[in-house]
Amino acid sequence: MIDIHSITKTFAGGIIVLNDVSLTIRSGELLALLGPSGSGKTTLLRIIAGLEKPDRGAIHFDATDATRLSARERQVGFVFQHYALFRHMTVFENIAFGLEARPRASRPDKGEIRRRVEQLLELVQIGFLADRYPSQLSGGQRQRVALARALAIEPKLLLLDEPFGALDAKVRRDLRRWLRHLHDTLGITGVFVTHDQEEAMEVADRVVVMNQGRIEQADTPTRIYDHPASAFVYQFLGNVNTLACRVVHGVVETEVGLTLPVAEYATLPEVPGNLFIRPHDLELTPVDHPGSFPVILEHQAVLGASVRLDLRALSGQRLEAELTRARHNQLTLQRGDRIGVRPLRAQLYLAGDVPAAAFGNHQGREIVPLDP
């Protein structure tokens, strides 16, 4: 296990990468480090690993403070955004050479280093490929030989900082999809890095979210993605439909027509807000449909099982839909057809000056509407 306590890192500049960061990683999960760029998720990477040293607080591996120990007295295996391979040696000595590197005492010999190199060859699946250079190897084949020569040192704990982002959409897939085996087959604890949403909630066994050197929420990718802790979490977690709001006495206002009772705020005087609407939680009903509202077609796209449907609201405002194949072709939708839309939920986010305890820590208030 590793306990994370207070961490606070700044560059030069002045500039807080790290605020007071907290965080426990468990034993043989996969945890993502998700966040845009500069929020400060490499920089805890580097930390965990020992290659940045944190300005104040500490890192526990198990009972012991690693906070000054090294990368390599952490017993921690680091494969880099772009490989870091070695071009003038082979797959095999790539691999090999985090073991052919210790110091005599605790260097295997070279029949046990052939033996675990090959063992590690067929285990990432490029085993026909061991007398091979960099320079001839796919984008995919030199992030598993990486990741290979990472596991050869057999760390306590393998961290990977953007380990797909230089490959292509389709090899990405595969090879995220290969990590989750290879994790579960290993049972080792793992921490990677990413700004790619999908990868975060396809691969990893816990989701932290960070923003601006901090922690905007920590837990599964279902819980993160059905109760985001914050109007951040929602809105960097998959599309939304960002509508402008008031509180007025216990009913959401929206320019765009729609209204959507909230009773327990009846007693709030008028409140600004936000009402996110993911595209999947619009519904399509006639523009005269009770509890929808007008809206004009002006582009749809079909992305494989699902159509996108681009929205104008007669306010001007943006939103975007998104149906299954079958239910578009139930509709034989038109470009500049009018019609109405109403969401099946929403979440509402009441402005920050508006006293917690009025709406729950500004977490956010889901609404479903009933069927009218």
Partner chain sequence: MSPRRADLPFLSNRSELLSEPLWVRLLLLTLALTFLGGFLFLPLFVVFGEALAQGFAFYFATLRTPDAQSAIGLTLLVALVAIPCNLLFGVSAAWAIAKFRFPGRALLLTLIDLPFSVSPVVAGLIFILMFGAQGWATPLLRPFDVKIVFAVPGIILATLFVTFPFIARELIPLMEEQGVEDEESALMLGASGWQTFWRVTLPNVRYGLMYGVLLCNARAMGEFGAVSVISGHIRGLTNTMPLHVEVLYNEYEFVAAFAVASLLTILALVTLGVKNVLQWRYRDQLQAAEH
Contents of the next structure:
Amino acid sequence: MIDIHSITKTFAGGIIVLNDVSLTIRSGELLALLGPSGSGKTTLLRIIAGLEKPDRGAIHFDATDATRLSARERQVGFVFQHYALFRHMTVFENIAFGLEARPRASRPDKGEIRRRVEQLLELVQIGFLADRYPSQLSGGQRQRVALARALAIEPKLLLLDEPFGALDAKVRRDLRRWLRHLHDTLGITGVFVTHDQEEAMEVADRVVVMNQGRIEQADTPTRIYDHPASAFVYQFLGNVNTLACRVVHGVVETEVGLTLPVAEYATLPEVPGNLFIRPHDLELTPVDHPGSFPVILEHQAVLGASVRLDLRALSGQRLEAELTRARHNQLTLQRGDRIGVRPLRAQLYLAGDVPAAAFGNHQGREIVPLDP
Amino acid sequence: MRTGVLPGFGLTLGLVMFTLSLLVLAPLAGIFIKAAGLSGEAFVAKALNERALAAYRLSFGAAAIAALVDVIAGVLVAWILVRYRFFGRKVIDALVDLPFALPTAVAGIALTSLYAPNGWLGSRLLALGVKVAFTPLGIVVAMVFIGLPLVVRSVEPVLQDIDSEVEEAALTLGASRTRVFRRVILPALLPAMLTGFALAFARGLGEYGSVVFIAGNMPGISEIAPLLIVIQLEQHDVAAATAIAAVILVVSFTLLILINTLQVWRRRRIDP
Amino acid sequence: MSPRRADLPFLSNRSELLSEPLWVRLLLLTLALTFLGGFLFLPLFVVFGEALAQGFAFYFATLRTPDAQSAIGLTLLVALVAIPCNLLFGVSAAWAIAKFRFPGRALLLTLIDLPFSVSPVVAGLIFILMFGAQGWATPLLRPFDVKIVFAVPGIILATLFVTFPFIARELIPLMEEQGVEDEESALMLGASGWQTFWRVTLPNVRYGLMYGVLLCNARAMGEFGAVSVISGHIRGLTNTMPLHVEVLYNEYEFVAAFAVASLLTILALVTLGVKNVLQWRYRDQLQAAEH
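Could I see the form predicted together with the partner chain next, after the form predicted alone?
Whole complex next, starting from this chain.
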């Protein structure tokens, strides 16, 4: 178990990269640090690795305080974004490096090193590349070498900085699955950094969403998607329609003509906020269907298995809806049609200057309208 | 760049500062301390007397003319090296750096033998009424020699980087070849040409070995400033040598700052 | 896409549209080659022509004179001392400057380049001022009984000064471009600082390093002005090869002067040759080192 306690890091120029970040990484889990660039996720990874020193806070690896341990002493495997393979060494020599760099007392003999490297080459399925140089490898192959090299020192913890960032889309998808599989085989604790929410959701056991040096939420992919802790998380996880709204005595009023009851806020006077609706949570209905609001269909685009509709509300606001091909085929929609839409689910966040106490830390509230 | 965990910063920086101070900064400071120890009158008498002034005039003038020749010839040479393909191009490209690699004394005696009145080129030029060796013209020739690679190597990469699409665009807009050269290529080369000029000028100003043989070294006529330092030293007038050296150093450092500024300006122009 | 070689017009490496008319190309080429001929190639021929003017036997005989031999020996000695010193300094400077960010870094870079803009004669003079008869540092050396001015240590000092920036300025841009990921990676794999340096950093810059040593060596062996001022021209004792060339030339022993000069010229040509081979073969590893 790795315990990160109240880490703060400031870069030259006073930029706060990490602001009082605490996190527990459980043994054996694969954790994703997800966030936009500048959110501090890479810095957090580098601090765990010992490549960066925190200004404040502590890190414990199980019972030992690792805060003051150097990168060397931490025995952590690190895979760099651009792999940082040693270009003058063959694949074999790269993987053997960590073993050969050990002090004589703990260094395995030549035969043992060879055996271990061959094992690792087998594990990452690139045995046939042992004598090549990094410049002769494809991006995906380099990634595998980097991984094997990091695993060679038998780390308790494996850290990966944007592991798929430098690869093209196809290789990326294959490697993702492969990494997940590899993790399940080895049972090693892993942390990887990514800015791609799909990647995080697909591969990780738990996702840590970061923004502006803070952790917004840390939870399983399903829970994060279904119960986003903040407006930022909600928006970062996928496409979203944002409707400006006011909550007046327990009723959400929007400019597009949608009103939704929220009983818990009945005692509040008028408060501004935002209502978020995912495109696939907008259901098409006949115009004037109860609970719906009218829109005009401006454009429809077929995207493989789904169809995206560009809609315009009467207030002029643009919205996006997504439905399956099957559903789309049932409706004969034409550009310019006047139709109704209603949210199957929506998430309400009140504006930031409202006292937090009243609303549970700016946390949003999910609204699932009853079927009329 | 982050610099968190790499070791050895203190050790290496310490070593650099120590060596730099001991080998470069302290000795150079010695010149200015010694020069400052002279009274104003003594300084003028030693560093700004008629002979010294003539030497500066000659050094500056010859270095400026040579740098100008270098800029013109350097652009020409860079042009043929970058844009033309001909037999022996790579050899010529390599030999452009000869003045960097050839010891200045060797260059000096070779140029002198070549341009002397009885030399292979000198005799032919003499027939045309041009005397090169042992005149200020000889000094210019030597300075052109040592300054040439500085200009070529400044201009060459810029010329290489000019995108042929830009030229094509200018041509499709109806510009003639000469107009493309004047309005597209030349402005792009200008900062590199200026840098090359400044580098060649600075080099010519301080040059000693390749100039001293061909110069003739007549006081007031063909005696360059660095030679005057040597002569003063030989006459055991260290104060005079120091005073002249201080003048040359001030000019050199001013040029260094100018060259650095030019390069910053260039970089800003290339990638804003 | 660039057109195939065969499609290109005569002499040019670009399309007809982007080339000057043929007569202009020929004119420019003739002008450039004539200029280079007069300034670069003819001096080169002169050196070997004059050196061999009285035949090979005489040529080798002049190189075997004791004075010539001692000049060659001293030159080798100077280079043998200057190169390791500059290696140590250059690699240290590159490590500190390229791998770390600190205030005053830009100034330090400029200061390292300073010797390039100092006239060789002044470079010699500063050490006379320091260690000469009335030199300000001379009293410090009195207990050690070492002579610097008009002696070998002075020659070495002056050479160190003029060659000071060579290796550092080749390595700094190269190491800066390579960043710190490789080193961090080695540390993460458990390598010590020294292991990281010897096994990762140094191999990564080895061609840049060779390049720097090559240029440093050429300058160390060929330096004239600075060494001339401080050496005192004592034949057989403080004469390096370039100084010996001067002495012989001033004594009208032209053939002998050019014979020694021809050795230095061969050194220069070999330097250029190796330099270009390095540039062509390892262009990618050296790219950052080119200005």
